Amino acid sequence: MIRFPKDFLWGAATASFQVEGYVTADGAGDTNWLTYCREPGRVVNDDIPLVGASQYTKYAEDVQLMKSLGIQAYRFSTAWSRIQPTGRGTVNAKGLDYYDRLVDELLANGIEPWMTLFHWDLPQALEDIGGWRNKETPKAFGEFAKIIAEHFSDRVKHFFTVNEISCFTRIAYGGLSKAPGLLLPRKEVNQAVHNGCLAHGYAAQALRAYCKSPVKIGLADNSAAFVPALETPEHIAATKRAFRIENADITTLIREGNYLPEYLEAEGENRPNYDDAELAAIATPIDFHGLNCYSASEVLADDSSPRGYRILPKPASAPRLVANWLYLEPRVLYWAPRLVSELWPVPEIYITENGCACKDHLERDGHVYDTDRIEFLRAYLAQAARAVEDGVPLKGYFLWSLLDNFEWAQGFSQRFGMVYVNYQTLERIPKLSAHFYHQLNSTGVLP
């Protein structure tokens, strides 16, 4: 029997652009993701989440659904452009009103709101001046965080600054699959990554300064994850080195407040521009570390390598699910939190995203029997329980995702939800995995 502690937090997660729909309603401004979706060929089937899962209109129903499934905490993100249509200046009262209604509905039903300030959807007006390449953007984000702190901290007690810096910077400006989908020189990409870290720092500072009551602050981090190919002392030590060095420009920078010599040497003239004040802001202390964990690479100790480790390539036959990037590696839910806790002690670690897309379909009886997702969750959560048993300060888990939704460049072609969404009728149908999750969070025993 695999059992979790009674105080282990069971949550679900979503993001504004993926679930809300009505992305320009009630005075909201355009975003870089809306611009990206409007460019033919960027998104599968040229999908645009103009309605999508429509949590903007169905939030109260979704809260009742969460309550019925025993979900204790809901991690959602604010759409910056709903609250500040151009990313700066005038506040749109109707945008704040929406999140007021959502927060109040959650609290009225005994569900803790865990608010993420930014999950990729940048106001287009800021993208027009360079987006994350321009240091004005992290400054503007600090101003946005002040608005959030002053307005919501009487009710919201847990804040994430940003979600997955590497995705909205490195991939967005050095790849094609994330908005704005640019292929820029390495130095510009590195500057965007640095500025994303700076946004986290400025937001953390603003939350510390302007929240009206005690809150906890963290980030949702998708560190490059590693597990030892063999769980022996030398390979475990090599894996820890790999985690620190391979995440030098984001996770390690945020937790240590400086760039590693290995990073600066490797980047040379391509290193970003920064000063000591920026490094100090980036290193603003956090209260918890959120980890978005899906897959991992295996590591071996290698004395012939200058860094003492070798990252193994994925075999051609390595198992994957529907999303071609999601290689099955359940041990990531053990090793990622353990390595973070050993490298940079923090009192609380949370798995802030974990889940998978499956080829879900409604059967004739009106149900979705996603046993493949249940097997995924069972394997991964067993490793989370192992981490807790070994004394890792893993305090909770947020399943990705509550609902089927807009899966970025994959549009509506992939379903990550434990709740099926009929995009024509907007009906919500809990899948078998939702009942599995309810059984888990109500008993603390892995079913």
Ligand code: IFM
Given for the second form:
Amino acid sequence: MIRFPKDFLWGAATASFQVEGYVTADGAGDTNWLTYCREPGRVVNDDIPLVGASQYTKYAEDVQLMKSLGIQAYRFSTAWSRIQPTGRGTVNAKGLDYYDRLVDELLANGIEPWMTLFHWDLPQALEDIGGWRNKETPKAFGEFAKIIAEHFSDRVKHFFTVNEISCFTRIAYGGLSKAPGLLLPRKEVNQAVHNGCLAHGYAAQALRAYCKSPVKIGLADNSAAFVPALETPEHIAATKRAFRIENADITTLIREGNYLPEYLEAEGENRPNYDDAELAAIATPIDFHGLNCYSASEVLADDSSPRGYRILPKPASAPRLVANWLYLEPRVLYWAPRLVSELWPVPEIYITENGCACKDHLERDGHVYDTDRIEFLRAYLAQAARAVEDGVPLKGYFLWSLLDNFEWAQGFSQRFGMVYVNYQTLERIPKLSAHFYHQLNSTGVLP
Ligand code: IFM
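To complete the pair, please output the form predicted together with the ligand; the form predicted on its own was given just before.
Up next: the whole complex, starting with the chain shown before.
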């Protein structure tokens, strides 16, 4: 029997642009993702989440849904552009009102709000000045964090600064699949990555300075994850080395406050511009480390390589479900928290995202029998339980996602929810995996 501690936190996660719909309602400004969606050919079927899952209007129903599924904490993000339509200056009261309503509804129903300040939807006015390439953007984000701290910290006790820095910087400015979808030279991309880390730092400082009562601050980090191909001491040590070096410009930088020599040497002229004050801001201490964990690469010790490890290529038949990047590696839920806690001790670690897209089918009897998702979750969660058992300070888990939603460049073609959304009627239908999750969170035992 696989059992979790009684105080293990069971949550569900979403993000503003992916579930809210009504992205420009009530004075909200345009965002880089909206611009990207409007460019033909960027998103599968040219989908745009103007209506989407409509949590903006259906939040109260969604809170009842969460309650009925035993969800104890809801991780959602604020759309910066609702609160500051141009990312700077004037505050749009109607934007704050929406998140007030959501937070109050959650609290009234006994669900903890875990708020992420930024999950990729950047006000277009900031994108127009260079987005994350421009240091004005992290500065503006620090000011946004002050607004959030002053307004919400009487009720919200857990804040994430940013979600997945590599996605809104490295991939967004060095690739086509995320807004703004540019293919810029390496130095500019490295600068964007650095500025993303700086945004985390400035926001952490502002939250520390302006929250009105004690809160916990962290980030939702998608470190490149590694697992030892063979679980022996030498391969485990090599995997730990890989974890630190391969994440040199984000996780390691944030947790150590410095770029590793390996990174600086490898990037040479392409290294970003920064100063010591920025490094200090980036390393602002955090209370918890959130890990978004889906996949991982396998590592072997290798004395013939200068770094002492080798990252193995994925075999051609390595198992995946629907998302082509999501190779099944359940052990990531053991090794990622374990290695993070060994490399950079922190009181609390949370899995802040984990889940998968499946080819869900609404049967004629009105149900979705997503036994494939249940098998995925069962295998991954068994590894999370193993981490807890081994003394890793893993304190909770947020399933990605509560609802089917807008999966970025995949549009609505990929469904990650434990609750099925009928995009015509907006009906919510809990899938079999939602019942699995409810059983788990009400008993602490993996069913
Ligand atoms: O949908 C995304 C989410 O926005 C960030 N993490 C990964 C999820 C699945 O791709």
